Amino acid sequence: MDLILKKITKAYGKQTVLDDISHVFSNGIYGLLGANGAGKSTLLNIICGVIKPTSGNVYFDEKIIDSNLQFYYSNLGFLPQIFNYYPQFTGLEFLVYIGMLKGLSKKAAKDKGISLLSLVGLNNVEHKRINSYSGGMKQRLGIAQSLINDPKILILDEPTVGLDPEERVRFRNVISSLSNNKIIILSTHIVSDVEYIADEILILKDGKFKEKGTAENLLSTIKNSVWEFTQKGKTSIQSLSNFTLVNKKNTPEGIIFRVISNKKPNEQAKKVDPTLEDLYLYYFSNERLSR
């Protein structure tokens, strides 16, 4: 079953936040790519049936989500920005709530809310009260209550804000896991919580998808455009107006750039592969005045 976007278009008022999308999902992991402010989120609230387009449709199965909401729901799972949570509940009991909220049985809640703990690693303070957790095992929290009903859909806003990289990579092995048999879109501005995650990218910019594709192909695009190249003493921000800067480093040598560019720096510039740390920069770098 796909998830289909049709000319989805948000505005509010005379600004247009979701531009005339479209686009079809079907099962794998989609790295959703944008600013803070790029309509992300926006975007993520109406494929969830939490707010209305303007314009547009979204439709699973064939059909207008809006025609069978509880069907669709019950093939869904949402981590939303900000996660809220029961703070008395313990993390078991959490789940065992938001289970049977989603139709499972008592018990069918607990077994799947155990196995889930043990799958993000809460195991051990199963019994806990939520008030008593870390941030980022809250968001652990967050992402398990998301499995709960075994979505065909799993929709995740920025699921690894307050994790430490350790939690990072648990999270991101979690979800390639699940890929096979689940449309997972995975919004984010940490590019490394998709680069090498993700089977196709979708970069959001100005309301529309700028750029889709795997990472190599979106990659390709600016193969022959980032270069690295040091310079002793201090370099005026007016001499790296015609490039888009991605990252300085000071050293005994010198300082080292690394900057994308359509044209070769200067004479000390070499190539280098690019990454999509660069690729995001290229879009969204507010220290670009020029390409």
The other form holds:
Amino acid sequence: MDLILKKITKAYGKQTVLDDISHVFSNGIYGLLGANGAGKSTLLNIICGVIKPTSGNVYFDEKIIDSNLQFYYSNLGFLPQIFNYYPQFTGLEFLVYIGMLKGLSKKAAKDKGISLLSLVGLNNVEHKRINSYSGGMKQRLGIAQSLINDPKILILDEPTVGLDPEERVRFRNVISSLSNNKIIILSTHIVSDVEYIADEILILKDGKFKEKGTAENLLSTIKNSVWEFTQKGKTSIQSLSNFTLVNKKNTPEGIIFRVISNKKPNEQAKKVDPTLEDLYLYYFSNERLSR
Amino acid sequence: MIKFEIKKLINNKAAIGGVIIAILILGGIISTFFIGSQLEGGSSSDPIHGRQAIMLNQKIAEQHTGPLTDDRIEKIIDFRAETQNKEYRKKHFMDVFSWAVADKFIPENYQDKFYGSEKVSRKGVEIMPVNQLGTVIPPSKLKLGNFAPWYQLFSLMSASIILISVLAIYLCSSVFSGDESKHLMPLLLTTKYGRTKLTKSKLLATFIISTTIFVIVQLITIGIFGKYFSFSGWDTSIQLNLFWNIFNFPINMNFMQLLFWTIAVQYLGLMFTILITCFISSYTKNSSTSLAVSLLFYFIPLLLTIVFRSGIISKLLNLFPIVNSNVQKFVTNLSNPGQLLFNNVEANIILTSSFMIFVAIVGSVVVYLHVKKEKNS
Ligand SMILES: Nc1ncnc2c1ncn2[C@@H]1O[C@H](COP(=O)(O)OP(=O)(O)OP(=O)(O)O)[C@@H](O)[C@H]1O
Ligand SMILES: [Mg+2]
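Following the display of the form predicted alone, present the structure of the form predicted in complex with its partner chain.
Below is the whole assembly, all chains and molecules, this chain first.
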């Protein structure tokens, strides 16, 4: 059962946020990368049937999702980017509530809730009120609620925001363990969240998927174009032309510049192995001077 | 699921604060209308006051209970003259029953003569015959009795229903908009039952909360009324509540019947109000807006009655709960059919009730469909 986007366009007034996007999602993990305001949340909300696209349709199991929302939602888990909890609920109560809304019996929701809370490492606070949770704990509760109906399609809008490095790793492991028979789409602007687990990475820019493919595919596009060089003392930004600056590191020896350029940018520059981070910055860096 | 919805609405500081304030106001209303009433007599330094005054008033009224006849009125006025002279005036005792009868049946120009400068005197004072009251029902078919406590009860109920409604609006107005302002709609709407069963649970939760408030407040007030005044006078004709001037009310009805009627009309009105509140809540984005709009909508017909005193708009305003929950206004309107849309009492009651039921049903269906199809553009 595939999830298919057909010619999705979304405009707010004159601003076109999504421009004629089509894509087929089969089982696997999809990493949606994009800068702030690129339209990631808009796209995910359209996929979930919360926002109406200006044109185009979303299909699941070969039917337009609106034709049988209840069926579609039975198969969906969604973590919106921002929402607030009912502060007076405990973590477990919240999961039971969402579980029941997703069609589980109270008992089943409770059992599933308890196991999910330990999956995300919240089992010691399951009976504490949510208003005593930290930001990262709330985020993990959000991940848990999206999983409670064991959904076929899992949509996570910036699931790793606020998680510490250890929790990030746990999250990645959880997600990759789930991906066998699910379509998982997660948005992020943190490349390392998806670098190793995503089966396909989608780079959203100017309303379109600018690039799509596995991490390796994408990296091959800039394989011979990433360079590093060191400069001593102050360097005026004007002198750095004809390439994309992706990183700048101060060291005792001077400033190490990491750049993307089709040509060798200067004499002392050395070719280095590209990372997805380079690719992301190549597309989204604010400090880009020219292509 | 309903349990969760109720918890969301009432298990928070603002809601509990609201309930506490409402309890305080209810205490104020009860003491104003019951304990502070004329039936209690004047100050506590008077020889007869408090419960004792109430019991004495009740005894006097019960002594003179019966069909409305010239004979009976005359007896009451004689009784008043005699008792006032003998002891009550000295004891500062307010005999509400005989005072009201004398006030109604002794024409204005004889009042001074009756009360005299030193003594109350029947001499040369004319009494209005009962058939000049203008009752639609023959006077002898009407029953005079202990009406004064009932007047207090219905005045209280006209005030307490406003408290009930405002508290219910306060607690329920965030039923949909609370989730919206927490940005929870995307999450809730994308669950299997988020667009269907959830809406029903929410509507049911507001129904349960408002019904509970209604039942508790009515039980408390009617219970205190029974304990304090007893239900003496329950079979008195409502036309002979001499404080109301509804002699031409066309249906034979006693206070107990009117009490049930009032409860039914007020309850329908509350359901109307709450469904409008749910409707507003589902179309607004945050709780304070829905609270403000709902309260405005609840009170606005009352403000409009000040602007439109007659004519079709004034008649239509009588359909709204804030107007028709006032018992005195409701029965007064029914006894002046010119004030209402139809010339016939039954037709007006049916119209008012079916209007409120109709709006409540349409309101819930609209809310249900609205949530079911909700999508941001
Ligand atoms: N309701 C709205 N009305 C008008 N413009 C909107 C609305 N919602 C989003 N936008 C615009 O659409 C664009 C995409 O927003 P969106 O939230 O989808 O971005 P995003 O990629 O999720 O960004 P972020 O990384 O910050 O979450 C932004 O320019 C935003 O200003
Ligand atoms: Mg976003």
